[in-house]
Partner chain sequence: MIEGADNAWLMMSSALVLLMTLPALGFFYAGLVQAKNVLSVFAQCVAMAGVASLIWFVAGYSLAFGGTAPFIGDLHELFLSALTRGAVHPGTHVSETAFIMFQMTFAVITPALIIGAYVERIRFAAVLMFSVLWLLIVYVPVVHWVWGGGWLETRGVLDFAGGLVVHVTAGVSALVVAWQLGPRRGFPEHVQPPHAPWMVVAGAAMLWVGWFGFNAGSALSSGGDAAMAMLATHLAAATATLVWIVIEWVKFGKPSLIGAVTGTIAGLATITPASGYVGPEGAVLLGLFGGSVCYVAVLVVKRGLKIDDSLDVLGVHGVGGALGTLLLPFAAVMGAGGLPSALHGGVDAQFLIQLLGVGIVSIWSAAASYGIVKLTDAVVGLRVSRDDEIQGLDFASHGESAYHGA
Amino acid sequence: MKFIIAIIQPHRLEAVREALQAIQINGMTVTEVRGYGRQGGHKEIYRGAEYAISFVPKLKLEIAVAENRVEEVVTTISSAARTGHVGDGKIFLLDLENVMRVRTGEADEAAL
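Output only this chain's structure, taking the form predicted alone.
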């Protein structure tokens, strides 16, 4: 099993969610986060004054998947989240040792 963490632009969430539902990935956790990568933030003008925004708003998606679905899920997320501009995000893959569904006690892939 793998744990996929994807950092995406907030306005791409619905496109990613719909694309994942189309391939029967029905569960994910979404967290509002702030950060920066190569773009290093941006500048905004408010009431005539320029402000540097160091941390850009992003969304962090967390998805647990079976090993045989990893490539499909990563490809789906990257194609749905891509705009072609700096700041599209990143996808991280981590090994997932164990999962347990609290309600039923199911473990590992049965719990996904």
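Shown: the form predicted alone; wanted: the form predicted in complex with the partner chain:
So it's only the chain below, everything else dropped.
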């Protein structure tokens, strides 16, 4: 199994969720994060002076998937999240050794 971590633009969440649902991926965990990257931050004005905000709001999705679905899921996320602008985000792929469903104690792919 793999553990996918995707950083996306906040307003793409619904699109990604729907795209994943369409391919029967029905579980994920979302965190509000702040990203720093090429996109750079922005300037805010405060009483006539400008100051820099280095970090921009992003969402982080964490999705555990079975080995055989990894590619499909990554493609789905990236096409639903893409707007073509700098700052669209990244998808990280980590190895997932095991997973367990708390409620039932099921493990491995049965727990996803």
